[in-house]
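In C-alpha cells, the next block holds one chain alone, the form predicted on its own.
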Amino acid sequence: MKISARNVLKGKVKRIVHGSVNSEVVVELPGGMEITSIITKNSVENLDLKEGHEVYAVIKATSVMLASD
C-alpha cells in the first residue's frame, strides 16, 4: 500500500457498532490507546472489516485543533 498521508497508525479492529447508514469502528493501537472512525456501512462491507482484523488508521488533515481549560 502506498499513500501520501504521513499519519498512518496500525492497529486492530476492537469493535464495530452499526447504525442505519454509518458504522463506528474502534481501532485499538499498540499500547492500548483507541481511535474511532465513522465510515459508511458499505465501506465496512467493502473492506470486509471484522473484530480482530489488522487495519491502518490513516489521518489526513490540514489542521489539528487543541483546547484547554
Second form
Protein chains: 6
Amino acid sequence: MKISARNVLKGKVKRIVHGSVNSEVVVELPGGMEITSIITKNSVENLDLKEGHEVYAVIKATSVMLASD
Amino acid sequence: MKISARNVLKGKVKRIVHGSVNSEVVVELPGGMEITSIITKNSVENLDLKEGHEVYAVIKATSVMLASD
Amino acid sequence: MKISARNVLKGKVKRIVHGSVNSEVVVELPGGMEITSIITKNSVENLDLKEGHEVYAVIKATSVMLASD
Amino acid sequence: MKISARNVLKGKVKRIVHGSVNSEVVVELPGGMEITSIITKNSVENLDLKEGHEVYAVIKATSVMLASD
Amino acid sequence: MKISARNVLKGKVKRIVHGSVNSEVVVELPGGMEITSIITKNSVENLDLKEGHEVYAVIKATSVMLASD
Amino acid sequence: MKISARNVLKGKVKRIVHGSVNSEVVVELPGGMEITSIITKNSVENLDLKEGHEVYAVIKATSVMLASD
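Structure of the form predicted together with another copy of the chain (previous: the form predicted on its own):
Okay, now the whole complex, with that chain kicking things off.
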C-alpha cells in the first residue's frame, strides 16, 4: 500500500507505554533522532509492535508545523 | 518558548513552493531524511523562512501514525 | 504496508480538483457515501490518482469527531 | 449548527470503550463499514452517546489521507 | 447538532482570503483575540461565510498544543 | 522560538486531569473563554504545568473548523 502522507520515516521501536485506550510509542530514527507517536492500544496489537521492530512513522504534511529561533 | 509537542526536529529549509494560501516547505534533517510541511504562506513570511535557514519541524505525537511492512 | 490508522475505507476516486499546492479528491464509498480529502498535488501524482481508480481513505481515529442531533 | 468539515457521515454507535481521559467509539455506517473515533470521555457524556444511538462522524478534509495498492 | 469537539468559540468573520482549493478565514473573538482557520473554499460557500457574520471556531482538544515561556 | 502555527492564545491553566498516557488541560483565556487541550502526561511534566500558570494554547490553522447556526 502506497500512502499520500508525504512523510514516511523508517526507524525502530524504542519504547512502548500502554494507557487504557492509547499507547505511546517512541521510534528511533537513523542518526539517533526520536519520534513519539500516540496511537490506540488496539493498533499496537494489530501491527504487533514490539521494541526493536522496524516501523515507519507516517505524518501528513499538514500536521507538520515549523519553528525558528 | 517551550512547546508540548513531543517532536521538535532540527533541520534546514531545502525547498519552498508557494501556493495562493498555503506553502509547501521541505526540511532536510541531519542524515539526509526530509520532512515536508504545509503551512500558510503568511507563516512562511512571518518566520522569514528561506532556503538554507535553520528550522524546527514541530509535530504533535497524536499526528504521528505508525506502519509496518 | 499495514498502518496504525484505525480507519481504512475502500472506495473509488470520483473527482479531483487541483489547486496550486493542494488538491481536493472526492472518494465514493460503496453505498454512495462520499469522503472528501485534501492532499498535496504531489501526492496525487505520486499515487497516480485518476477518476475511477480504486483508493483507500485513511483516517486516524483521533481525527474523527462525533456529533448528535 | 452547520459545520465546515466536509465529511459528516451518519451512523450508529456500535461500541464504546472508556479510558481515563479518552474514549474509543466505534460507529457503524450503513452498509456495514465502521469508523473508529477517539474523543474525550467528557464528550461521550456531553453527547450522551450510548450503543445503538444515531451519531454523525465528522472529519475535516485535511485529516483524510489516501492510499492505493 | 451537538459536536464532540471540546472547543466551540463564538466570534465574527473578520477577513476571508480565497486560494484555489483552500480559503483562510480570520475570526475575531470577544475581547479582540483572533483565530485563523483554513477550510476549503467549498465550505466557505456552503456556510455562506461573509465578513461580519457570526461564526463558531470548532477545535478538537487533541489539536490544541500548549507552550510556556 | 517562533512557531508557524497561526493561533497562539495566552491564558492560564485552570484545571489538569491526568490519564495514564494523556492529560486534559483546561486553559482560561482573558474574557473567561476556555480552551481544552489533550497533551501527553509527559508534556505536562516537561512544561511543568500547574494550575494558575501562564500558558499559550497553540493551534494550527488547518485544525480549526468553522460552524454557523
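Only a predicted model underlies this, so the values are computations on that prediction, with no experimental measurement involved. Positions refer to the first chain, counted from 1. Take the two forms, superpose them, and find the largest set of C-alpha atoms that agree within 1.5 Å; that set is the rigid core. Only residues modelled in both forms are compared.
Fitting the two forms on their rigid core shows CA movement of 2 Å or more between the two forms over just one run of at least three residues, at 63 to 69.
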